[in-house]
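Have a look below at one chain only, the form predicted alone, in structure tokens format.
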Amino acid sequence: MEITEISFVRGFIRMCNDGWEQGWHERNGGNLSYRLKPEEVEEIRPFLNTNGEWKEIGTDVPKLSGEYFMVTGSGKYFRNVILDPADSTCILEIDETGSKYRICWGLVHGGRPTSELPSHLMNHEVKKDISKGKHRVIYHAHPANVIALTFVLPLTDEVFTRELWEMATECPIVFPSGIGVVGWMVPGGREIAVATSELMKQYDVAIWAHHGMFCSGEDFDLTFGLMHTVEKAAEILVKVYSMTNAKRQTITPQDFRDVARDFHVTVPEKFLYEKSSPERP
């Protein structure tokens, strides 16, 4: 068996290709990471090289010590992952201190893991703790409609959540905890990683103003579906705004409470404020 025939590797490759086909990964934009299960590490162990050089992560993630991750490479193109995953992705190991990593497989023609590795790993550390180990996927993409809204809506969690919830009844069911928003920051460093990981303590979705979106989930399907749902809601909102500056009708706060009751989810009351008018914020 080749490593690319193993289930989680196939799932990783498929998700990269799905994101490319959605148009969310222009050039080398976006990145994906997956925290391996112990049995998956054992399954791929014959393919791993554990003699690689340890390199600094750029932040400390002690709760991820000894963990293995599959991640996309810096400067690599999502459209090429399906063609040559060994060139475009890698599997890395975190050292016992949580401050270093080494590449154990992949990036066969050189390169390094995604430049957003600090953000990914800090988010993984938070979500591993909060979800009691269930969350394993962190996905960053550049969906156009979400990005467009960061130039129009106030950059607050409350406004983004409420506006997107109103676009489709399924939204408060798919992301009931809401959406966090990070104002514009230089990507790739520890500062934006800290800001995002703080939001991930409350949410499974974080929007980077004028840049893109981060999503966290238990598996590839749930995480891709979360990104897809938020972006579709954003697309509907962009269309609404293109037709009018005021909504004639919408989903009300009590409607949201009724949906939450019937679908057994909890929606924070801070997003159910009464609006003074149906006009856009």
Contents of the next structure:
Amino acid sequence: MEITEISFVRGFIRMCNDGWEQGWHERNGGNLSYRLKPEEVEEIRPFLNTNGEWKEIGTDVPKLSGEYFMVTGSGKYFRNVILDPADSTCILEIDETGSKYRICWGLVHGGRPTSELPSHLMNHEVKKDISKGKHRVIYHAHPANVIALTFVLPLTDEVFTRELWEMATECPIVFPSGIGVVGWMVPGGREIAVATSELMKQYDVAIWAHHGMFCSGEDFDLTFGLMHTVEKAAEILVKVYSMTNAKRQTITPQDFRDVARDFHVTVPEKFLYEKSSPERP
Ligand code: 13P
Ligand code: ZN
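The structure above corresponds to the form predicted alone; please provide the structure of the form predicted together with 1,3-dihydroxyacetonephosphate (13P).
Following is the full complex, with the preceding chain placed first.
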């Protein structure tokens, strides 16, 4: 049996390729991580090397001690994952303190896990807790329309959530808790990881101004679908504001309440504020 025949490995590779085909991963842009289930750790155990050197994560994630993750490599290209996953991805283990990791498989030609490992792991730690272990996927991509909007709209959770919800009736059903926004920050470190994981306590989506987006979900389909839905809404919004500065008609706060009632989701009232004008915020 090849490691690439294992279901979660195939799902990981497919998601990387799907993201590449969407145009969200120029060069080495974006990164993906998946928290393995205990039975999946057993399934891949024959492939694991447990003599790797322990390295600092750069932050502490004590609630992830002993967990295993499949992660893309730093500087690696999503377009290459499907061709040679052992070169561009790795499986790593977290030590018992939650401050170190070691590579157990992959990155066979050297390298290290994504530079956004602190953000991925801090998001995983928050989501593992809040979702009672259900969320396993953290996905970072560079989708152009969401990024474009961060130059035009006020960088608030309320405006981004409401404007994107209005772009497709499915949006408040797909991301009912809304979207968090992080103002511009230096990527790759603990500071942006803390800011993002703070937002992940409330939301499954966090936008990094002038950079990209993070999504969290239970599995590859849901997490990819979430990224896709938000970016599609952003594309529609870019088209709308390219045609006009003011919407003629839109989905109203009461419409959102009605959708929420029929689809059994809760939409926070803070996103259903009255607008003073139909013009772009
Ligand atoms: P990595 O190549 O280190 O994953 O970085 C890509 C990226 O998108 C940084 O935010
Ligand atoms: Zn990035």
